[in-house]
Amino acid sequence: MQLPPYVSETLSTLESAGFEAYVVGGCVRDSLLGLEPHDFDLCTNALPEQIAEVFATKTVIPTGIQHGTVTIIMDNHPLEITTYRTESGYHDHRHPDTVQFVSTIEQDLSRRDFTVNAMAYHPIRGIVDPFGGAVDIEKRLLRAVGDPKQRFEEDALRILRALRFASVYGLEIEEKTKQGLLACAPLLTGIAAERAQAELKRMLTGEHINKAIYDLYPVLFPILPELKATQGVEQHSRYHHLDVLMHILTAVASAEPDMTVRLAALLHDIGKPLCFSLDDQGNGHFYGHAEIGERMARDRLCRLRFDNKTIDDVCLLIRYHDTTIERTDKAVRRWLNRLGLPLLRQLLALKRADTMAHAVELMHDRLKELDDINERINRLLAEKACFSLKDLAVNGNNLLNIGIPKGKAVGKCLRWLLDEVMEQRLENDTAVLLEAARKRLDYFAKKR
């Protein structure tokens, strides 16, 4: 394991002062997984005040001194150093009531969540691995340290971390650990929304999302109760061979690893249980489910403290996920104007994932339609097609110069010109557009 010079120097400084020290946790795990570590945490038998004394010439920040953690700045890099400790009494299923400093690294590692995180490394002494984390990494296995149920009762956020590790690293969750996750999942209702949101976002960007959701979807119910209502809701349609929940999960697993797209896929059909109906022929319908789902998604994402842009983008994708996009240049220009290029690309990605969760006989034609729309977008971009005000060959100053009154009239004239260009009734040429505006000068002057 290659340590950056500032980390090696920190270890050496502690040991020169008579203490023991290791790098620990995620950096060791990532190295054994063949990934480049970006964060290095250290643990030591030195007490917090002793750490501060050893690094008296450095910036020392008492990050979590009550739990034995201080942060030092080494060569402009923040490094967390924590005293060996054990923990007990988790009344809120998140934070320990009592922290006790201990003398050995093995005692410290015994309090950690998963075996792959319960390893330490020293450049001379090598890896300390009392729970078989290295072997579990070779087996691509995620296993709790000790009794899984106890580990998750101590800190319920570990439940979501397990799903994140499965999704990001492609680890299979060991059976006893899986049973512990499912048994303790209700504890997630007590976790801070911001922490649950952060783990959910990271899980949704993993390349192995299928390992996190197909068997373990009940874990998501406490933080996304709208999903539970979709379980077992049959769709009674030749277009759907799965119930609503399995359709949703398949769409998520089929989506590209874009957090916004996968979050939209996870919520895109949560409105269906509220608007199900059967016609006289026994066919199922879900009229208005996109609009209902959009409102439900906005409420849930607000409760989970997602940022406004993510909420707005996800809700727009849900609103339009079932809307037909005509395969014409004119229609594609309109959609580019309505959503902008990045969001339209994400909408098409959501539609593709949604299609992949439909009955097989429908997939080929629908995927071909989506490919055609993407090709049209690429061609229009290559042709520098005009679909927004910034693409227009005139601006507000040009219109003021020909006599369009200052204020709302300028904006209305620009939007009219953009509409005429997108409909291909006017060429996107400065002279052509100014001439068209001159001819409607009186009209826009009256519109003030």
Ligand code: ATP
The other form holds:
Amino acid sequence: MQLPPYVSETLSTLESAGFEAYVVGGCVRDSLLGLEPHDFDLCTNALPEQIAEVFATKTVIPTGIQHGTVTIIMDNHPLEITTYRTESGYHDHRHPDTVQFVSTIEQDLSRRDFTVNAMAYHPIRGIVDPFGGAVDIEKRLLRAVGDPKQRFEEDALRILRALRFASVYGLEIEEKTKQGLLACAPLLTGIAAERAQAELKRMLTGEHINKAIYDLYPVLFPILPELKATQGVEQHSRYHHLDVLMHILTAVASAEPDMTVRLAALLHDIGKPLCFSLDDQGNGHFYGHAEIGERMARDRLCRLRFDNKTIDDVCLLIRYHDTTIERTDKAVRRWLNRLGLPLLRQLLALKRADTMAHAVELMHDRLKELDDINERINRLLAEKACFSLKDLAVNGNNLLNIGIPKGKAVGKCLRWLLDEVMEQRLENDTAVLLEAARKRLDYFAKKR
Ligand code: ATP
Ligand code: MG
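Please could you give me the other form, the form predicted in complex with adenosine-5'-triphosphate, since above is the form predicted alone?
Up next: the whole complex, starting with the chain shown before.
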């Protein structure tokens, strides 16, 4: 394992002062997985005050001094150093009531959640791996340290961390650990929304999301109860071979690893259970499910404290996931105007994922239609097509100069011109547009 100089220097400074120190946790796991660690955490038998003393000439921040963690700044890099400790209590299934400083690295490693996270490394002494984390990495296995059920009861966030690690690193969850997750999932209702949301987001962007959802979906029910309501809802349609929940999960697993697209896929059909009807021929319909689903999704995402942009984007994707996009340049320009380029691409990605979760008969033609729309977008962009006010060959100042009165009239006139250009009734040319505006000066000048 290659350590950056500021990390090895910190280790040797602690050791020259008579203490023992290791890098630990995520950075050891990532190195063994062949990935570049994104940060390095250290642990040591020095007590927090002793760490502060050793680094007296450096900036020392008492990050969580009562838990034994201080942050020091080494060559402009923040480094967390934690005193060997164990934890106990956990009355809220999340936080330990007490932490106790201990004297050996092995004791410290035993409080950590998964074997792959419970390894330490020292440049001379090598790896410390009392729970077989290295073998588990080789076998691509995620296994709890100790008794899984007990570990998830202590801290229920570990349940979502497990799904995240499975999804991000493509690890299989070991059988007993899986049983523990499923048994303890109801405890997730007590987890802070922000923490659940952060883990869900990271899980959703994993390249191996199928490892986290297909047989573990009940774990998501406590944080997304709307999903549970889709389980067993049959669709009575020749286009659907799966119940609503399995359709949703297949769509998520088929979607590209983009957080917004995956989150929209996860929620796109939650309105269905409330909208089901059967016609005389025995075909199922879900009229209005996109709009109802959008409202339910907004409510849930607000409760989970997602940021406004994510909520708004996901809601628009859900609203339009089932709306046909006509295969004409005119229609595509309208969609570009309505959603903007990034969100329209995300809508097409969601539609693709949704299609992949339908019966195969339909799939081929639908995917071809979506390809066609993407190609149209590419061509329109290459032709510098106009689909937003900033693409228009005139701006507000140009309109003021020809006598359009200051205020609302300017915006109205710009929007009218954009409409005319998108409908190809006017050419996107400054002189042409100003001439057209001049002709309607009276109309836009009128106070309404
Ligand atoms: P990443 O930094 O990529 O999120 P990580 O595993 O490093 O992953 P951190 O939250 O940085 O996660 O935690 C560092 C280490 O602390 C972990 O590797 C693990 O050993 C331990 N740890 C973190 N959270 C928990 C927890 N809830 N329960 C037990 N051990 C934990
Ligand atoms: Mg980390």
